[in-house]
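Okay, so here's just one chain, in structure tokens, the form predicted alone.
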Amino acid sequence: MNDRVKFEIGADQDNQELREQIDRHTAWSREEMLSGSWWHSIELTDGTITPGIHPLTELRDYYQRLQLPDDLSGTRLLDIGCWDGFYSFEAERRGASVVSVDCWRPDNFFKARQALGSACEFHELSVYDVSRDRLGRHDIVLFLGVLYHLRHPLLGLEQVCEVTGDFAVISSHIIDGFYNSLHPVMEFYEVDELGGQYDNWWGPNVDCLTRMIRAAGFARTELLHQEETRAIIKAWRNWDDRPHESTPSLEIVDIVNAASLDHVFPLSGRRAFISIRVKGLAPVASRDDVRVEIGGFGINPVYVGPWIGPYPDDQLQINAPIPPGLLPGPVEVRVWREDRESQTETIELQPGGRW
């Protein structure tokens, strides 16, 4: 048996380090490689499969069912919950560059990065710790498995959401199986309800768990796969309907803080909110069909009707939020209905406004 390093790991720890360490200090021997408790069967370059409890072959028709590009060289991808890894190997083997994130520092995973030969990144955070300071923005973020497990599910999408570039995969547990609802609705765990697991907190069902991934900031979503008690849905940070007319027909006249009704712009937080004014949008439009998009990201308003004040008739109001993941400076506005859309116009974010 080889003598182990133990390593005390802080959230900020420099991985690239940390992992020249472990590479250093750590040679698992065939029967260490495969001792243990393994989540995920991975094959490894010899052929070896570690014994998890998901078969290799259940793990490769899930991943199918994640629908992602069959070639993802050039794409950044982060795979939040990473467990043993299955999901951050197979992107990789796929061309993707991978950063690989879960609360705690898995074992498995390091023996398979290094039986792999991988070039996976780690970082040991909290999904509540994970931000575009920290990791920067990915094409594109896996988030299996996890919302259920989460204390504070919104908040754990909001971070997913900052960091996403493109799209997310989503998965969790649900409900629907069990309960019938015209609503979206969310049962609480309060113990070990859930599998007889204490750290199972939520089961949405489809409904809710969708309206929750909008409401974090992502522009639309498709359900890609449900079954009784678990469902799969891809989150675009972008719009696909944005119509290109020569010449605008929409007039963006004003835009200010929501809360405020001044041009002071908070990148987050409470009063990250802002009011657009528009001339020419009919008065039938809605938050169904009006399309906003800020800094290059689609975000759905939370209001559109009429403007509160001296305004002509034929002025609407758009109320949304700033979507998470920009950065301080100048951002681009625009919006569309249908096939008419809006001039380009910059705003100002502001640094700070947290809650």
Ligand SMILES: C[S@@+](CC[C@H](N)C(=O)[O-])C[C@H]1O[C@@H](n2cnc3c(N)ncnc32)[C@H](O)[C@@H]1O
Given for the second form:
Amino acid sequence: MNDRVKFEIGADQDNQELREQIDRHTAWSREEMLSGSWWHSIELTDGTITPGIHPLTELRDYYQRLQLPDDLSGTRLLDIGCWDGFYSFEAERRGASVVSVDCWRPDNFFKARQALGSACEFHELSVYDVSRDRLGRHDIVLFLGVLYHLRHPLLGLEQVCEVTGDFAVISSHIIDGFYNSLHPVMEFYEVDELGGQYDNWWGPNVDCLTRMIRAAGFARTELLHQEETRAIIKAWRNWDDRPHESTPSLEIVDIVNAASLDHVFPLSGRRAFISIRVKGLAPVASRDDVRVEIGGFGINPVYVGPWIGPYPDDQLQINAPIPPGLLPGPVEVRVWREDRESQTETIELQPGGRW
Ligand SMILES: C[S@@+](CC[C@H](N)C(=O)[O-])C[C@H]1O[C@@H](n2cnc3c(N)ncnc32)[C@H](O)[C@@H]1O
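Form predicted together with this ligand structure, per the form predicted alone context:
Full complex below, order starting with the chain above.
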């Protein structure tokens, strides 16, 4: 067992604090280890199971529902809102290199990490402060049971998207079991209306949750599991249907900033939308079947239709946001629809603008 716990030194922590943390966390007796209130039941190396509110069988079933690969070797995984760390430690056991984040420092996470000899790296951060600059990009991001605790859920999802390389698995409380709606809607809890807890703010229906995930920058989603009040959604950053034509049969004629109509492209903020003029797209092309890829990430167009301007009828306009998580510099842009794709064009991203 690893009895020296590895601590992350944040910019605001000096060595004195680090030493105190190490002293504090290496001193746990077995009784201390299992004391306190646990959210997760975690099986420790000696077979002891921490006394979590959620039994181990339930958590293992729930882990299966995330449909992660059995072997996570070589995968970088970020667990945002890790609490006691069940999902972090389970992913690490399956080979992932894990970074765990929560907006406070749950003692139990450190107890379990010590007892398991785990190398999970912990950061005390709110999801709003999770960024590519701080944490880098991760192949898989888990964002389980956090969304409805956020006052600003779309902002939280954007930060999740920014640090996701391949896909995120997002679970949330949902309201489909209470209300039937044909519309994407979200219920607001001003105080403690949901479960008597004052830190529950929003209850989306599945349609709303799906659309928010896409609006945050993910290319596509799959509903992995739904019950009355809970859903799990897998959200990818890429399309899975690129045709790879040997000779592109669509032509990108020009790319401009959709707001300023010039060739200046801020990578974030309210002007971070591009407008692509394309020749060869069928007039029936729509937001649902046109794919846009910018800097290697798929993104949903917000507009596909006639170009407003003095251009030939055979050219359509596609407007799309710049996907979160790119850096300033050149990025490639391409589009496709069904079996036809465009050539690749390059635009130069500038540092971000303001919302
Ligand atoms: C319901 S628990 C879910 C824990 C674990 N992910 C799971 O699914 O069992 C919600 C977790 O989200 C964390 N959380 C709440 N607001 C957060 C925020 N703004 N940033 C990061 N974590 C947050 C809480 O501290 C808590 O650990």
